[in-house]
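This document opens with one chain alone, in structure tokens, the form predicted on its own.
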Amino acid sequence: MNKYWHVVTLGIQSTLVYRVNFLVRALFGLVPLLALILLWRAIFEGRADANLGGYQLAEVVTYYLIVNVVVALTAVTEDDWQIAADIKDGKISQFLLKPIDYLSYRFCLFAAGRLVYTAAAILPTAAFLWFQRDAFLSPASGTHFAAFLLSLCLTALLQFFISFTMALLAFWVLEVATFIFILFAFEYMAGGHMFPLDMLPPTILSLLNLTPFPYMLYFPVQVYLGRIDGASLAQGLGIQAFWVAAAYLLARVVWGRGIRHYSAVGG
């Protein structure tokens, strides 16, 4: 484990170079969030106690605020592009000759990047939450907050494994950008970025729940809000853990097939 801890340390040192970029990205990321909150405040204007789509104003505002927190802590940024570049440029060869697991290596770099990004984004995000404190709800209970933290960890793993697998398509295709953008579009629409998924018709929501996308964002936010509890909470965490395990196994299978297909020439 020492070598992977060393990778995390090197990843933090390398990523710290971009700390100002992360701070600026976090600041500008709050602009569309503010626009969404102002839009919903306008919708609820004059009827603050109204119930739209099963949500009151405070729940809607809290939903988008927690979405921003979950994205900051779990989203994959440049990792998939870097993995694809390693394969295209032949840099992957050095890992095949050393006693290091490439998936674990990349996960250490992903974790390091999230730590640095969180450190850079924590002040502007905390300030934004403070200014929205009139409509920001605390966790439904201590149990829900603990389940939210667990779900947050599973979300990060799911995000990483799916992005890792998508990047491995570089073993077979020259450019993976199209596939990555398609995945991002599905995740953005079916993961609950735009609006809470339970505002959709029940049939569509049931179909979406058969995919991993709601568990990449929507589910942990719902846990925080306390809209999932009891047996449904345990079942949801179990399903999320299942998708994490399935994504991990898929990543391993695709990696194994990709390595057999991979060839490097030159020196």
Second form
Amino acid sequence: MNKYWHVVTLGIQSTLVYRVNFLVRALFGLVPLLALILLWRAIFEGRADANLGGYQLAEVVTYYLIVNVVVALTAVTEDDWQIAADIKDGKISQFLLKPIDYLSYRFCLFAAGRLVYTAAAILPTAAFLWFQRDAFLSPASGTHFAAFLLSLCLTALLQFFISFTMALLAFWVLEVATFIFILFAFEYMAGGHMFPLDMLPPTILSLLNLTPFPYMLYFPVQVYLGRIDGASLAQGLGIQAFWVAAAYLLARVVWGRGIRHYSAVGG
Amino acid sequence: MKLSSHRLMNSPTPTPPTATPPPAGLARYAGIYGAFLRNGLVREMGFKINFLLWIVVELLWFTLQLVFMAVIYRHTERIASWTQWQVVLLVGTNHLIQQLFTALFMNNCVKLSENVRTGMLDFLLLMPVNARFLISLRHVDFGAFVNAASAVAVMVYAAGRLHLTPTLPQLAGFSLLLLVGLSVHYSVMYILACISFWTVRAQGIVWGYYNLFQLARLPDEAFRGTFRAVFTFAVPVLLVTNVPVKLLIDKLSSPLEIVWLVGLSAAVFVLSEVFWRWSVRHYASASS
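Return the structure block for the form predicted together with its partner chain; the form predicted on its own was the one displayed.
Next comes the full complex, this chain leading.
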């Protein structure tokens, strides 16, 4: 366990180099977020107490704000590219020789990266939340908030395992970027980045609910807003945990096969 | 490039200038651009599957933007005064501008930082051609032209749903304004690319720019106050797509909007040229 702790501290040190980069990212990221919120405010204008697709203005605004927070805390940004590059350049060979598990190693770096990113983004994000405070709702209840935090951790795991598996495609194909972008596009829509998924026609929503995508972002945000309760909350957490386990197993299986296929180019 | 090195190696004495006078001015640059196009095509065809997959990626993102608007219009009649098909026309037009930008300039702007880091820039600066021309236009992305066509298809469909019958001058004005808008994106991105003389990493800049780009496809009326002022006058992305579309659907509040777009486009271009020259003057090479 101790060695993985070292990886985390190493990861923190090496990502600290990018702290300004992270700050700029967080700041730039607020521009489209603000634009989206202003767009919804314009839609609600003149009918402030309206209910659009089951959402009031404050709920829509809070939805986007919490989406942004969840993304900052859980999204995989550089890790998948680095893993793919490790494989392509043959750097992965050194990990096969060391008594270290590559998946765990990568997870430590991912966690370190998110920690540093959160530290860099916390000030601009907090300022932004303050700025939007007239429409920012606090969590529906203590229970919902606790469930939200639990779901947030599961989301981070799910995000990481899926990205890890996608990056492992580099064992078989030269250029994984396109595959990663295609998956990201699906996740962007089906995860609820762009709009709350229950604004879609119910049949499409029930189809999406059969995929892991809503559990990569939409689900924790719904929990925060208190739009999921009681039995369906417990059930949702169960399904999310199932997807995490499935994604973990898939990552392990693909890794095992990839290693057998690997020919250490340049290594 | 290939020709000149060939000549250097084979004939130590310079060829007399009378042999074949090089074509002057525009014709010469057109010839060079022809070479860029040929190189680009050859490069793309070397990775055919990848070429097709990137087209799929862009199509997906375009679809997402349209789905987003479709979902909003399931629950509302209009955004400010914009109806659904007017917004679809806006999103389509924005995608057209964005794809043209990607086809012509995007990769080049991204590569500037790499050129700085590897010292390739020294070589480009020594070429007997305008350096900015070389740096801005060397890599042509053909896939983006395919995606531009998908944007045009959506625009034509939206125009049909709006029962638009644009007059010839309207269409001409629309096309001209598209080019003016394209120039805004190019100039802003070029300024950001020049920042990489100091940061040497383009990633953050590209990412930041895509964020700004997202604003251009939203109806300007949804915004007001400081936000609208900043993204109209300081970084004029809200004008780029809105003004040409508003010309087409008779939504311009005054012809002054066109003047603003054209004027600011020229201003940003001049600014980018000044900043570029200043950056090069402070460039101290990477390798040599």
